[in-house]
Amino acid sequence: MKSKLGFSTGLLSAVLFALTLMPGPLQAKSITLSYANFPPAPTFPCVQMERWKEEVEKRTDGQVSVQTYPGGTLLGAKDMMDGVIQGQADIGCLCMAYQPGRFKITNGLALPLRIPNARVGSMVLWDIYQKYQPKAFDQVKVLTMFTTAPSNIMSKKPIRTLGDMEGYDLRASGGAAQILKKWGANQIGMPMSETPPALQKGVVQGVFSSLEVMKDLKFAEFCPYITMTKTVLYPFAVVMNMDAWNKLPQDVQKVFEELGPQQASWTGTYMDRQVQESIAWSKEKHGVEVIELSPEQDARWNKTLVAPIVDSWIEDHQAKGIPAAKVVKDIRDFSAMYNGEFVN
């Protein structure tokens, strides 16, 4: 029997049957990635992690799913880089100031160079990484970088003069230790996640860091005074295991690449807003007093006393074959540009 189009019914049935066996459009394979972070969930490194996760999942139409592990539940602060290299996590967020000898070039951002805020610091850090491509990151894929806001002193007693800081125990890490030494204070090194109980037990009498922790970690309950020094930044990096990166489809890699500088800018902007909210909250909820340095104090604390730190860093790193003087000049010049200043 033939159809009106001239095909036999048997042939037409065979064709239709064959069509049902043909594969439809290929479904993109789903990808699940683990992302480790060391501070508690409310803190800004973890807030940026959750934002990045949401953005990745949205931009890949759900093809990529990111499982986040805050609070050191997968990798600790000092294990982050090696843990990612070894594949214990696909992605990890690390504070480079915890290993100043390992991340020599990017830790230039931890020098007292008066970078004004976290947004400027984050963009400068990203540009420094892109320009110098430090060997410290050769075994990973860098997804983004960012910095804290400038550090200030949060303390149990008022710090109004250098004399008030003499022998005072303050939590700080990385290059901040040298600054506190110049000011006469004692630096106590520990990850930020260990600091709240240390404050409670009196192991430390205050903190030298960016001020969002007054609210995020409730430091305002233990530190009724803030002294605005507006000094050093802490640089962070988000890195990915190289094997995990190489397995990603090109379109997913493109999404991650596009997000690099965007995430740096977003995180810096978020951080700066959080600092202002934290100061206002600390004043309102806990009556925290904010102490401002006079212009003369600021010049002595942040220029006269700490300038040798930068000079020594340059001399030491130049001797190791690192173009340290050029790195410092670039940091200053890039900072001025992002801050809308003229560069000579």
Ligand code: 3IO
Contents of the next structure:
Amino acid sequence: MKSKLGFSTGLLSAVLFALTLMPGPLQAKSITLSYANFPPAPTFPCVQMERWKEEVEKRTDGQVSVQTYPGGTLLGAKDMMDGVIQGQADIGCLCMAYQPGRFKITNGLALPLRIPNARVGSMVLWDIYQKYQPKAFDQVKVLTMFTTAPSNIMSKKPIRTLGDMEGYDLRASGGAAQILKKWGANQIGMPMSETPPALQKGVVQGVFSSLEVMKDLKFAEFCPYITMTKTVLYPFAVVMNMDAWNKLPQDVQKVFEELGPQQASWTGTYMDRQVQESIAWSKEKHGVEVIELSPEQDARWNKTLVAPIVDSWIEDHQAKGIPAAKVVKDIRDFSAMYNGEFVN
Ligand code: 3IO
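We have the form predicted alone; now please give the form predicted together with the ligand.
Now the complete complex, all chains and molecules, led by this one.
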């Protein structure tokens, strides 16, 4: 085929192809990575994703650009890990609670161990991952990990006693779900991304998770009550497709690796701040009532009733060859260090 100028298009493509092989300023060395996320853009997993994108683009001098896909537009909550392994997205953010049997060691962070906040939880999770290098993540490159702040109950009716929770339809997933059952609630599991319509339609009467969603997902419009249980975290991971990782230039890999613990700390700090802001906003804009447990209630809800969950987690996982007692001890010790505690 001949173009108007008399070149054959074959020759033209050959010249263009040769140009792309030339080193130097002629070639714009740019790498574009897709990053999938399951919940809506205003939520913390997506806020941290945008923060990471900006930092990566800055630190690589624009060599890498990140295309973000919030709201499950590229991969959904439960498809995240397999979708990234298969390369449907280069990077994905997942909540370990949605496939609790899959992420055994790191789901130790979802035991009722009273980790005080998201920053401490995130740093401990990162260290546990680094120390134990769980097989669950063998097929991907882990870019960062973080946790939510401790979970509390957001509900349509006030929960002041365990009796108030008896048979009540509350939503939680993973480790948090086990705790709701111990408290006698009718636990209903679904990812956070499916929770807003469930709450709106009355499929669930409340949610057990971190409180920033009162503002970020407007749960305060449906839940006039918060019960401060301060109980359990949800662990998250950001994972990258292994081939996509291996294709990155070494200097870019270095940037991603140095960002791992920094991103964990950033996200935990952001989460803790956002929870405080959300509580204040919920009270002011929606007149939400915050119910505190008495010291006696706190001991019963957070120690007596949930201690067996830790014991049976250790027993189950030891039986599978996982050093679960050591993992739990490490989580406690690491948490005390990041929280600035003295030995007790
Ligand atoms: C969470 C998940 C997505 C968006 C915001 C969120 N806040 C707390 C969580 C934890 C979680 O995964 C869940 O299902 O409660």
